[in-house]
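Taking the form predicted alone, here's one chain by itself in structure tokens.
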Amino acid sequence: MVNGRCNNLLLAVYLSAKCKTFIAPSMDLDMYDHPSNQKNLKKLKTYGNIIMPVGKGQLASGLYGNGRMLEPNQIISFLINHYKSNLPLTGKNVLITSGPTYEQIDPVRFIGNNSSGKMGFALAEVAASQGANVILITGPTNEKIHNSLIKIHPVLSADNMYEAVKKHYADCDIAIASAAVSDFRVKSPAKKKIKKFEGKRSLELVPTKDVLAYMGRNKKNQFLVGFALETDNELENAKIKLKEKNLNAIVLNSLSDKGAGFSSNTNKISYIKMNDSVKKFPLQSKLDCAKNIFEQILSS
């Protein structure tokens, strides 16, 4: 590899490669320590190659020491950490609220909404792909995610989400409130299932705790983004919410746009900044919406 001797397939691939090359040495203790090999490893590094460390343990010769190739999971971790270090959100903590909340009427019924959690999960995926450590606080959803950088905290009610946000908000750098939190809950949920034969029943509703208002009141260095799902006077209502909740930006989406809103895989959003400037995006996948939202955040 150092001298360009190409007498097998591996060396042919290496000498033809235009991409970054990672080298995981594997040799016996004395061979690894020999000045010739140490000199060669240093020279390979000057070519732009990344030299991984060797493992320590039992070697083929019976000796114990340095020289073992790293285990596959260690190699993967090395690669992830290398590329993660160059990502824009590396070292940042991102908090995302997602999905609906359910407010119990009795043990089997609840007040809820049609939020699927798709937008919040897409935001979590994008944040993690850019190196962030993600806290995803989500109401009931069928969405799944598998990423070691994303910690999921499932909640049920608005009060549950409020308490989870209080626990994690102070440590985050960016917070995105995409959850569709219930505005009202039943004041006194029934202890047992309400029977139909009991006839008409009135439910007394009281306001839930305002999660986004709490985040706005307690904002210090966090960059706080809210969501507004509107059906009329959309832009005006979103701008009012932006100011009232002390947000850095708000994402507006509308139920009047076909293919946008709850449960669908697509969305049509507008990103509104504190100075009232509006960036409109076409109908696109929720993953692309999430990418555009983070582009706007990172450019702020």
Contents of the next structure:
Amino acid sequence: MVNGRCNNLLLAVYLSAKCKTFIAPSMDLDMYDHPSNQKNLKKLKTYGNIIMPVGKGQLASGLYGNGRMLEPNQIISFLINHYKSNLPLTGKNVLITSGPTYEQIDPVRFIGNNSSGKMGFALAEVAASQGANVILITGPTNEKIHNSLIKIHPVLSADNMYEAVKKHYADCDIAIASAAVSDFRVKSPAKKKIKKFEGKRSLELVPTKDVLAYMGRNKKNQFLVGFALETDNELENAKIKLKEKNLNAIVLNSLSDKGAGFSSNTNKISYIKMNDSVKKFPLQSKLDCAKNIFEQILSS
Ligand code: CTP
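Next up, the form predicted together with cytidine-5'-triphosphate (CTP), please; the one we just looked at was the form predicted alone.
Okay, now the whole complex, with that chain kicking things off.
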């Protein structure tokens, strides 16, 4: 590697690679310590390679000491830590509300909505892939998380979501409310299944707590982003929500756009800032929407 020899597949791959190369040395202890090998490792570093440390323990020769290749899980941790410390959201706490809420009518029925949670989960994955510690407070969903930096807090109702947000909001740097929170709940849910013969035909509803408005009222240094789902007077309505809920930005998605909104894998969003500037994006995957939202947040 030091001399640019290319007489085997590994060296051919190394010499042709345009990406960063990490080296996990493995050698018997005295060979590893030999000045010629140490000099070569230093030289490899000057080429931009990253040299991992060696492990200490039993060696192939039967001797004990420095020279073991790091265990595969240690190599993975090394890579994660290396990239994490160079990411734009490293060390930041991001809170995301996601999915629908279910407001119980009786033990078997609820009032819900069509939100799949896909947008919130995409936001969580993008935040984590940029190094953030993510708290994902989600209503019922079939979505799964993939990054260990995401801590998931499943909730059922709007009031459950409000309590979970209250617990975590003070410590977060960025909060994004993508949940489709029910605006009303049943005043007194029945303890037993409501029977047909009881002939009950109406439900008394009372307003739920507005989770995002709570975050706006209690905002200190957080960067707060809301969502607005509108069917008419979209831009005006979104701008009103931005001001009324004391947000830093709001993401508008319109149900009238084909391929946008609930359940689909795509969305068409506009990102509106406090100064009323609007950045419109084309129809794109929810993952790309999430990437664009974070790009906007990070450039603020
Ligand atoms: N939101 C919330 N808690 C609620 C209602 C809404 O946190 N009880 C949040 C949503 O997550 C979203 C934003 O407020 O980020 C706007 O939600 P939306 O349903 O578009 O508007 P509402 O405020 O509910 O107003 P309306 O239903 O009259 O449009």
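Note that the rigid core is defined as the largest set of C-alphas that superpose within 1.5 Å between two forms. Keep in mind that this is a model prediction, so the values were computed, not measured. Numbering follows the first chain given and starts at 1.
Chemist: In whole degrees, what is the angle of rotation of the smaller rigid part relative to the larger one between the two forms?
Modeler: Rotation of the smaller rigid body relative to the larger: 12 degrees.
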